[in-house]
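Below you'll find only one chain, the form predicted on its own, shown as structure tokens.
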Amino acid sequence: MRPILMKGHERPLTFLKYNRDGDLLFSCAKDHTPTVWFADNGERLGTYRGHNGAVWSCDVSRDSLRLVTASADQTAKLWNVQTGAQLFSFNFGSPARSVDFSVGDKLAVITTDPFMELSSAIHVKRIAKDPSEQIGESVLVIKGPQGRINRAVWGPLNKTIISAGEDAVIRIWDSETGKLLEESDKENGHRKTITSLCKSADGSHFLTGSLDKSAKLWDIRSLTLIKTYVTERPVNAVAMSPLLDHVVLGGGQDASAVTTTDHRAGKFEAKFFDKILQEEIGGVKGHFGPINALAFNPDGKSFSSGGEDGYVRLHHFDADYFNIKI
């Protein structure tokens, strides 16, 4: 399995997202410019220019026509995927961190960071079919907990919103009323900041990664802990295979803790675990810095990783990957 090295970003990667067809890969980085690539050969298709701060996350609509990005410049922007034109900008009083389209793409959930005297917040925006009718008002604003919310996604049937972040608690909110429905308890929950969260392909469960050097698998409705995957370094990114029972964890120490003369050059690896048995089954090395982003192609036959080193590495699995036995 030879990775395709995709060089286009000048700063560390923050987020990767495939479109539903799996032919496009969108990448966000701290260099202000979200980028779209061909997912099969890693060719760069284009960029979305307009942000003037780090871009923390993105999501693409089901029909691959709209991209939404959240940035430290205190905006979330809607883009035309094909032309790269900016369609709308949602303005906030603090950096926008996470963004997720609802099923049907009529709504988007956007989280904003605590800033000055503002606490973290979860904003639900209505997404107009016609960009000229788009408005900036929120349908719902939920005042968040202490600390940053690193990720918020929609639950089943858009009835709930699942959020997780710095206080290490996972919360499930009612997306109509903003009422808190569930939260993870101290016993089962993470011990440190939750950095990442991804849903399974069928939306029945989700995976969280944390600086406490573990990832946990949860039931999306009851918030029951299903599995825990333990590794030896902080987890910055998680992904789940839509095809096999595999989960992937990526991480590494904080950039500030990495010495440049580190003997582990190129040794930051994405670790594969068996989803059921919770055993490590392999790893893919290559990045020269912590892995900040992971994504599986919806067909399950390739995955990509984005690192602190500014590279996106695209891996197409060999045939023998599909026959790994434990």
Given for the second form:
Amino acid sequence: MRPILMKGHERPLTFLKYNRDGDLLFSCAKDHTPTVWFADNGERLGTYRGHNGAVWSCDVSRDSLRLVTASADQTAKLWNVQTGAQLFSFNFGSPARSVDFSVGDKLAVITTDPFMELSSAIHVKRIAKDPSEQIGESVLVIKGPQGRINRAVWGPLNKTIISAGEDAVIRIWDSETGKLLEESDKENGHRKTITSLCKSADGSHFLTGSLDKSAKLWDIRSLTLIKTYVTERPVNAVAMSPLLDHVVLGGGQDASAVTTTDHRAGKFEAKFFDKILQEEIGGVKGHFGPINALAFNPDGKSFSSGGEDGYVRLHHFDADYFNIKI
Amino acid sequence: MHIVGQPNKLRWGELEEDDPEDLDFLLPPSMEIGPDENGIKRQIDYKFNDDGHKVKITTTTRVRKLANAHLSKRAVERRSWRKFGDAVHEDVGSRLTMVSTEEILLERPMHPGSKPEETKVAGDSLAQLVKGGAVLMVCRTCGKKGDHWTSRCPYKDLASPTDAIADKPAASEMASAAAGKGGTYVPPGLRAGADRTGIDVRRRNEENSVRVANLSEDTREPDLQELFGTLVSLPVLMWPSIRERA
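Condition change, the form predicted on its own to the form predicted together with its partner chain:
Next comes the full complex, this chain leading.
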């Protein structure tokens, strides 16, 4: 396949997100400016100007009209997707890290980092249909995990919130009371910081990637460990194909391998695994730096990866991808 | 009847003879050769350049379909949205979005112990090709390759190819031992038994190398370059350690 290279960001990529229809791709990077691209040919549509710090993640509403972004400048902002205008800014006392719209786009869960005396927290905000009526107060604030919370997403039917972060423990919280419902096992859980989390297309299971060079598949209701995928590199980003039973892991370079001279440039790869057999199917090379973001198009026929090199690589699969057999 | 001072003026009387040279001021019509089976389209235009000469311009384009985009109605609307933010002043040559020049494949992992495709030893490669059911093409000049006939051999100018071939099968076994024989430092990642993630080049060197023994002690690099320059474009020369005989 011929990947499309998009160099719109001058700093490393942090997050990629497709909209529900799969025609727009939103990219966040450390360069303060989230960008939106057309997902078929990679043409840039526009940029959202307003943040003063690295943008860590974003989410787009189902109708592709609203975008929410979380940034290190201690705000999370609501944008009009079409015009790029900033609709609202949620202010926090510490950098905002992860953001996720609920099913129905009426609520959003935003996590904030520990900063000075503040511990990390999970905030739930109500999103008003009319942006002029938007208020900044949180409906619910959950505190408890030690260390940074790298990702928090909504569980089935918005009844729960799932969080994962630096302490390598996955937690399920009740979204109305804030009570802790489940915690992942210490023995078969991750050993190091969980960097990324991806829900399945039907929302029944999710995948977490960690710096301990593995990714794990969990049941979303009971938090039972279903599968484990092992790689040679710390995992920075994970994605699941909505069409086939494939899991993609993207990562960095182990510190001990840095000084070994290797003449091949562009060797950082996104590794494909069979979801059920846990075996490696192959890798897609090309990035010049560790891969920090991965996203599958909802139609499952293309995927994109964002790297430390500032490039977004958009891949449309060849016909033989769909015929891979182990 | 010609009027002096107006040499270019055409008279209808002269035009009537079907004289093609006098119609130099007319350009042939532009042609478009439609997309052929490779999707290549050629557009041929004619125009006058600044010196007044007729110029033929051939533009060759290839339209390549990268993907099918099935867009929903809303998505089609979004396609016509106006650019905003930093994209407003985007000129056509902004080069933000480019199609990669390299073809990237989903590389299947190799099982440890199997040989990579390109590094084959003489006799084995031919046997493997036969097993694969492919047409067995043997070149008489280089003998080891199985992908071209003699008349198309890229190594046509070999002086004594048969000698080199005779050496190869015997040399291949010894070549594999050549790795550590050099007095050079081998980094931990490349030593035998190390965790190999980037050793393709090294392996290729070992398996395609020829051991030449019994050379004069005065032999230096330029001599070897001269001797083997015709065989190999960029020989990587590895010197064995000098062992003192008692």
